[in-house]
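Next comes just one chain, in structure tokens: the form predicted on its own.
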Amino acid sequence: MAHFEKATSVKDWLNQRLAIEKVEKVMASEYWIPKNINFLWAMGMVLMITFILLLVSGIFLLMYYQPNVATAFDSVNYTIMREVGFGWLWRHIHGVAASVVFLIIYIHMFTGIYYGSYKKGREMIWISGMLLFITFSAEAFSGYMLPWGQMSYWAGMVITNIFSLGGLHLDGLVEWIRGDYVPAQAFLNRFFMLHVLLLPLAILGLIGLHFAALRIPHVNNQDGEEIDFDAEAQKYLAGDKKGSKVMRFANDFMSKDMMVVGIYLIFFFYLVFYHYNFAMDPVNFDPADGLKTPAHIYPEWYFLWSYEILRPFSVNIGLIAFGFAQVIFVLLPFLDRSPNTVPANRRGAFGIWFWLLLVDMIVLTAMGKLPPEGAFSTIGLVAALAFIALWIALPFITAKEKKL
């Protein structure tokens, strides 16, 4: 009881009870960043920004949605849009920020790859990071129901069909899922409470896991070189900050990390007032009509690619091809046998696999997006398995490289 002292103010207070000082050395002034990383190392906080922007504006739509499926539609679409008084700005940040979200997870995603930030003992940071971008996925798919315009619709359809897992015949599991024959009601109701509450909260949870897996290893730089952080942090304290090779997180790479959000924020905002169109589509502005098959279903384009190994094969093989496409990239850290953790650029045949799975990956997602008849069909196809070929050859082709 000792520690109690008397407390001279409200923060000595709190200090004595909660720790405020220790726990904010552990997460920011004394959380040690190294100097060798570029712009790309900003995009956590990126993500992170974004992710506040969909949650707030979340919460506005929240007041004027309606999850019924004879009022959904025009509660979006007519309600929100034309009769809440900046409800159209509210939709246009949600909508944009639901479709920017992926591209900067994709440019996290490999950038980690690039610079193996997955690497000795980063294992965690990379599955963890894995894990949200499996339940931002989720989160997307669900939210993308919710408006329940003729795309919802039939991609809701078109996905719970895959639980049948083809041959298998699961159509008892798709009906459990959807709670009826069809998407309907209950179906609705399921996807709203997984979009407002649970994938939320499992996405808050997976971001503390991330970043507590970031605090221990602390993250990579852009040369791959293994920093001593205590010896460079007792530098840094003892007044050499020009000698250390690490910066403090508060307030040091922080302020790098508020100029890099500035200007996203700039691309972000021109988007929402100028062209927020990119991410709603078209089809989707014509009502639910479960009679009514739109001409060619498709995803949205941040899950083209994975759609893309799905279409060219039959049913079952299809549905494997997919599963491998989902699971893969959480395995990376075991796939890959080199024990280099230099950028890919240096690493020779890793570097070629890294653009070659970058250029296949972009192929799909332009494919997905195109009706899969002649020419795109067979591209479509060389595609899908050359993805599969290149995670095949990982294991081989990092096996055989030197140590740097």
Contents of the next structure:
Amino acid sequence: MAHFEKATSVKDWLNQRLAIEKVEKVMASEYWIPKNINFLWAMGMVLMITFILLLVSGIFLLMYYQPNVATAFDSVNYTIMREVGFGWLWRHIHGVAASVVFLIIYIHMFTGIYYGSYKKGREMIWISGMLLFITFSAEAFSGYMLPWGQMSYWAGMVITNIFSLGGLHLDGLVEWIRGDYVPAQAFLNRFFMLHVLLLPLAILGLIGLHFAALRIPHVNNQDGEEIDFDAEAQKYLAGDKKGSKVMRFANDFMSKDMMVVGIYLIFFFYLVFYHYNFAMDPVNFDPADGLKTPAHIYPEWYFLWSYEILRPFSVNIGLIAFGFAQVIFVLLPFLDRSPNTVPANRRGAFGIWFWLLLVDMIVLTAMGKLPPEGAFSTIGLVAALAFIALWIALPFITAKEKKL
Amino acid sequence: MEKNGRRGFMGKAFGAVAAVGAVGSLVAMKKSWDPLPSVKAAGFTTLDMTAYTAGELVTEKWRGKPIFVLKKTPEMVAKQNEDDKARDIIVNGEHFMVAIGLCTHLGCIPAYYPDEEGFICACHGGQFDFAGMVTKVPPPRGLDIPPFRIDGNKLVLGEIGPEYENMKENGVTL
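Now show me the form predicted together with its partner chain; what you just gave was the form predicted on its own.
Below is the whole assembly, all chains and molecules, this chain first.
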């Protein structure tokens, strides 16, 4: 057994047993962040705070929600919304956060793409981040089932049908996923389990991996500059705080991070109190009815771009295009063949590619919301083809890029 | 780990135990997600085919799914092409379109427009004629016909009769 001495203080007592001072240094005060960054580097913390908001509001919703096809709808729309004290607050926080979290994820992703933060040793940060995006998507979908309204039911029907994989007709697989011929009690119960246990566990594990993946390559900076973190940290600790290119995670970086979080939270709670309706589809205030499809079925805004890639094609081609869109972002570090880790605006053709991709995804999102008729169909088809073409072109245009 | 030592053997022995356990638990997990016997047992519906009016679409329910039943008017029967005819269900000399009312694309319920004598799906814009054949993609095939058996004036959904088997063999439905 290791040697322990009589503690001189509570801190010393804990220190001997848990090395809390060392942990604090490793995790915070001597975890080094480059100085050359901007507010976009705070999105990670904003996401963490949003996740905590989802977790806490979810815990309170869980105490009154009933995963039963007969009572689920009323447990949300009557019990939680009208009877439970401040139940409306938890529901609106949960609904708004589920929507806003995707907005921040997209900003976080496109920041990473713009500054090349998936390159040169940062591949695992990108990959773990994309795995988080996929699990968050599954979490959002499973949560959307729970109020058991019309949109819940029909989104459940349409999305589980995707697993029949078109021409392969895997109807048995679809029935296995549902536990019934159509979404019913077994379906609601298992998606409830996924939403409140299995997927959150996966998310927590992936957040751990995402943070761990940051430690060795460190955070990127505005110029993609390769920083010798050990040397710069020594300079900082020796007293040359001004000359050093890095700063402490806590409290230096955190103070600015939390400033951004503060502004974000004002915006967030403005939405929760005054504009929560954007996250509450009116169609979902009708109870689920298996014999009546709503006139227009569309997903929440954050899935619209990939939905629009599925929609304009015949079923098999649509599914292949949809599958392509789901996995292609994960492969970004390997499709970008350029040796340069600099912002997109200094990378010539890649800079154009970046903005085209961003605009294309906004167009896909807009078309996904509109009914599939006339000009909208055509624009959607062109945008879907453009999305695929952009990703196919990426390895070629980046391979031609000159080393800076 | 040593290749042939005691530790090597113990490692392999544990690996064997773990593999058996892993396969066993995967089987149990898979079976736990299967539809329950009670769900499967409730899968039959009997329709009285004398109760329908020609030209009027009626939606019945079988296994939680909507079932379209359309008694065809003599004009409809007259203008049917070969594909349409193959899908006809004839009970006591009357021609019926009976199909699962879910779009074969991704499962929305197409709406019937009596004036156009066809179906339009609002989700992704697919269209079907009155016999259930596709007239506009994305749906990959006509509306699926549920397993059925003709029993006098009645139609039993969920049971497989010779007419249904015939349709399946000829690729009329899945």
